[in-house]
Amino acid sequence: MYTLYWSAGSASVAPHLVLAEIGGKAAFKRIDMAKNEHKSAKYLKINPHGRLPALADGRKILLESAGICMYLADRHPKAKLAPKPNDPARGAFNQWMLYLSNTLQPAYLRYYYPDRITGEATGTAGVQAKAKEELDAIYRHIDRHLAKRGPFLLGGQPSAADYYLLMLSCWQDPVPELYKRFPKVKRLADALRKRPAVRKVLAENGLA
């Protein structure tokens, strides 16, 4: 059985829907970050870094959301969230993973922690004015490969991509009026929150 350790809203939403859609047997440990039970000395046991999420899997601990769901996915086929290793799809879903965890992540995380970027308190508001710019051009190619090839990010068929994506569409303050902006976007956002099991997981993260 998996174990996931989650915090409502963060990273972990990703993870958090894909075991929701495999159906796999799952136990679920909130971290109060709000606490810095994040900081923990045992939490810091299960994760050195402090971050959300792990999922412990047995005795084996994986960290890092994108590689937790990729996980996931292979682990169970039958969902159908990942094309398999010999397919030809399986290059694009390694692409669109990783450009969602290593370009599009990464600058929300340079809006929200500018302080990260700049040791100097006059520096935060340019590295998030840079941010905002960098966020809307990613998602504007994003928007324009849906309406191209969508309605998910592989054509038809929603894989782990599109949960990371959404998940990364729900954090709206650096982008206002995402959905309104970028209408297929929306509409794959959309088409996954039709699901029952979507629906939950999005409601217990506060992001219904």
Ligand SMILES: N[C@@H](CCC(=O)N[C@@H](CS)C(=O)NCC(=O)O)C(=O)O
Contents of the next structure:
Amino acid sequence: MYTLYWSAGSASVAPHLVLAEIGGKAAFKRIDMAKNEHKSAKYLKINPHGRLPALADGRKILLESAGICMYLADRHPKAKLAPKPNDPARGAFNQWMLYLSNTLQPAYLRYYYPDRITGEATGTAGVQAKAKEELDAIYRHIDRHLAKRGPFLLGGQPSAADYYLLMLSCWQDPVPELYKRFPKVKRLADALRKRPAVRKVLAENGLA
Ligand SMILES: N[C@@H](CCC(=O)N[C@@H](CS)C(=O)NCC(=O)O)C(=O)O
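Pass me the form predicted together with the named molecule as well; I've looked at the form predicted alone already.
So here's everything in the complex, that chain up top.
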């Protein structure tokens, strides 16, 4: 059985959504970051980096949100959340999962934690302004792709990559402005939000 270690609104949202779409039995252990539970000795045994999420599959522990989503999608092909590894469409799936987690996600980190880049209080405004520009350029690229090839990243059917994008879109400051500027990203998010499993998880994460 799976156990997802999660925290509301964090990088655990995407695996949370993917697990919900797969259905079946899973346990959900909430880690309260406000109480610093992610740095507790108990949790550090699960994830030595002290970060969310983590997934236990029996005795095996998996880290990294995107990696967990890909693992779950592959283990549950009936949910059709990823093309099979030997399907030519797999290339685009891998590309989007990595683009979202390696390019879009770090831009959010620079926006919300500019001090991690500068290492001091000065210069943070510049880092944040640059990150905002980058976010804009990334979403413009995604929106154009969705306009041509959508409504989902791989075309007609949603995959784990779309759930990942939904999570990241919820991190925007402010979310309604993102959806206003990028209507095809909004269309994708709205389509996923119609699904009862998605609505439930977003509500649990305070993102409804
Ligand atoms: N690359 C990791 C990043 C995980 C991550 O940084 N999670 C944040 C919450 S969104 C966290 O736990 N931050 C606590 C910290 O950095 O101390 C992933 O995608 O799983």
